[in-house]
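Next up: just one chain, as structure tokens, the form predicted alone.
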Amino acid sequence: MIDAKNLTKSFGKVDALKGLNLHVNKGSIHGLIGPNGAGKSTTIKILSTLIRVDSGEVMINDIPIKRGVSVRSLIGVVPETPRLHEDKSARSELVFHSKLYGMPKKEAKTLIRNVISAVQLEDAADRLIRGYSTGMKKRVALALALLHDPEILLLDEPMSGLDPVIRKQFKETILDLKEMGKTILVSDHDLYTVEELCDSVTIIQDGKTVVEDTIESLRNKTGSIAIEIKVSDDSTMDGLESKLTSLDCVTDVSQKRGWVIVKVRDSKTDIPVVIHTASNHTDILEARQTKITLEDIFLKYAGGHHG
């Protein structure tokens, strides 16, 4: 659905993209993550047809990005900070944009009603936008992006500034859109958001693609399971870390707030080996299993300098 190959883009002496690759499958929610300055916003602007690449190739549903009008009919964009007419209501803002699209009045009325319902703005649709919360303004931006029924949604920091309740509702709305068959690219620095929403991710750093895969596959490559061990004598932790690091089944060992964290690939076969080895070395107070998170994956591939 989205194929970007070897993208380069410079702004003066600053190289924003240096051969970036990105692939988003049809019907998926794909995350684009990386440290500040990695090139996420530049990539979204290129896919939105707002700026042109210096070199490289972008295809949206097999249409070259340079065919801007055709591409724009396929995409809906929700910017991090929506620019809305504060003196209009959500409904009148949608009417205004329907006229820009050249939609027949009767058709527009039906579409506007549908998108207001889809983003759960029915109760506030006729109030002025200036009185809206950040979450409500994001919903208006999403409604505008959906107005022409695009196949692809580009969401830039969709959860930023939202309180927990609105955040949960917005997440459910995005997942509902996936169920409707939309292909969604989420650019976000919040790894928790990406992990909640996405099937797959592209991690970028310094304008380049570091890794791209499904989250589950990356978990397997990183070490799909972690076992956390708390010992009775903290002075034994360094020796335990060294002992466990030498095991073939262990992919990584670290210490965090009094726990030794051991990453393995297979919980059924590897965890008993780890526990047996640890108990022979020191007294264990507690052991608990935890899943490898997207943050663990990010730290492995991008060096941990995210924000």
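As the structure is a prediction and not an experimental result, all values here were calculated from the model. Residue numbers count along the first chain shown, from 1. Here the rigid core means the biggest group of C-alpha atoms that line up within 1.5 Å when the two forms are laid on top of each other. What changes on going to the form predicted in complex with the partner chain:
- After superposing the rigid core, the Cα of Lys230 is displaced by 2 Å or more between the two forms.
- When the rigid core is held fixed, the Cα atom of Pro64 travels less than 2 angstroms between the two forms.
- Once the rigid core is used as the reference frame, the Cα position of Leu47 differs between the two forms by less than 2 Å.
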Contents of the next structure:
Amino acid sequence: MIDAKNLTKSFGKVDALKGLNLHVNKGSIHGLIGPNGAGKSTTIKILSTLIRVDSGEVMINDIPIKRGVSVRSLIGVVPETPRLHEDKSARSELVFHSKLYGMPKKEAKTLIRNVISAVQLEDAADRLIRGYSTGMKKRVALALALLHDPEILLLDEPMSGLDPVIRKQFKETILDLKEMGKTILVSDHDLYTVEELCDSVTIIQDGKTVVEDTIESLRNKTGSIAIEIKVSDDSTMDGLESKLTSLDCVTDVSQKRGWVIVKVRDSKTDIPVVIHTASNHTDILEARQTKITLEDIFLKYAGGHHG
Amino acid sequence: MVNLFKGVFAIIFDELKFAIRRKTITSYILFSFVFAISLYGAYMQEYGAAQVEMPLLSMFPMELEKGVAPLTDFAIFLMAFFVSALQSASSGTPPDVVLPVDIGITLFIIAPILIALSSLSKLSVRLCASSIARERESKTLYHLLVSPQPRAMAYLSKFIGAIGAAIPMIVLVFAGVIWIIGASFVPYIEVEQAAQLKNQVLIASIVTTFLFASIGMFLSTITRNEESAVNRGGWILKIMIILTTVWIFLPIFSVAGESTASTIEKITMISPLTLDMIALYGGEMFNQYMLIQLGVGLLFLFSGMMIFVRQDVEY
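Right, and the form predicted in complex with the partner chain of this protein, after the form predicted alone?
Expanding to the full complex; the earlier chain stays at the top.
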């Protein structure tokens, strides 16, 4: 479990975090999303004990982060761009790490073999990292983070720079880790990935928490279903928008490229009401139903500053 | 505790492995060559208990008051050599001079030993300055810092690993010292004096290496990239060598007046290498000067460690 309260952090005159709150439940995958410069990486680095907070409180599995050594035994970190010792092989990096964690030699050998297999690096494990692709380096970083079987994983943009095949494998590995009871914090720009992986999210902006909840609950607040309506006469769109806004079942109405987008909570009961109201107001050319995405939720809360 | 020690040894060996690379081996070879030549130069002189008469010094136009001992001995050596060389040249025979053993020891201290101490300082300051700055620059430091190893322990382990690369050079210096003292000076000096000189050279080598290594670690902690850290270390060492050279030729500054020379002498004593020269030459101040260097070394080492422990690290 991760619990961070009122975190502040400045780098010179730049305030990176201005009272950030974050709560990640044990055994869940939590997404940390926000525009560029919102403080996502700073938060991950604080939780990794790489940088110190100016004020605020962080507890990792009820241990204060100030007790660095105890906290670091519990966490595994995959940075956005993993920098590895290029003159070593993945296996020798893992051997070095096993020693840092004080693992007995025999046990380490088995664990190294297992993590290499888990990240599918068997063929390249003894080659110099210098010749690895970005995806392979990311897999080495994940192997290093998993080697000591940490309870908590901190993944900073784990999918960036990966090709679709490796992304899929990575997602599966992360979901497997959740099944194993790991607590995982994912910071990622790719909201589609976060939506697929995470149970809950924290949206941050300008170093502050904007909203924190499960994705399901945020959907309910935003509206879980969207109906897109195309009308024959564009001049009736503004009137239609205000008409639909007045309906109780509608959570949000907007216009986008000649379509009126209406968000509702329940497809069975709310869609007929919306279509009925719209057809009474104007001639409908086309209507289609879409699901509210995390991007919609994000744009609602982060005000369209997604970088 | 088991965790801690395994990790500590891993960091030490990893750093040592990195330190002993092609560039360092080139330094070893170059140092061995220069040190061997300077030792051989000292070995080739003929020493005796006889004293050279002081009137020879009257040929110098300036007073030889400050830093009297090294320069006086050095002047005596030059005078004796040239007088002998001139005499020999005029008679058509090779120059032949028997130097008093004290002069031999002085020359031994200000030539091979100063070369050795400067080389050890250069190697240790360079390797230690590179250790943390290198990993910070390549952003690989996070591996170490997200592991359960305490930061202070990681810092000290890297220091031990880097300084470990200087051990072969210290061993070489000590072996050379044992050889030259045994081969050239022992017949003319007391056994105790010979043993004391050997020990003092060994201690001075270790302490000076430690001091410059600590300065290197400090620079490594406060500098963002490897090249700047190593360059800064190099500049500090150059300044120290210049100060020590000024100290050796201090009597020349007597011409500018007593107080100027005295001020210059105090400034030159900022250099640990000057303190080494004085300590090895005189002997009485040896313990005091070694303790000063050790204290300053510890100050740099722990200041660097405190900064490192509290430092923000990027990945």
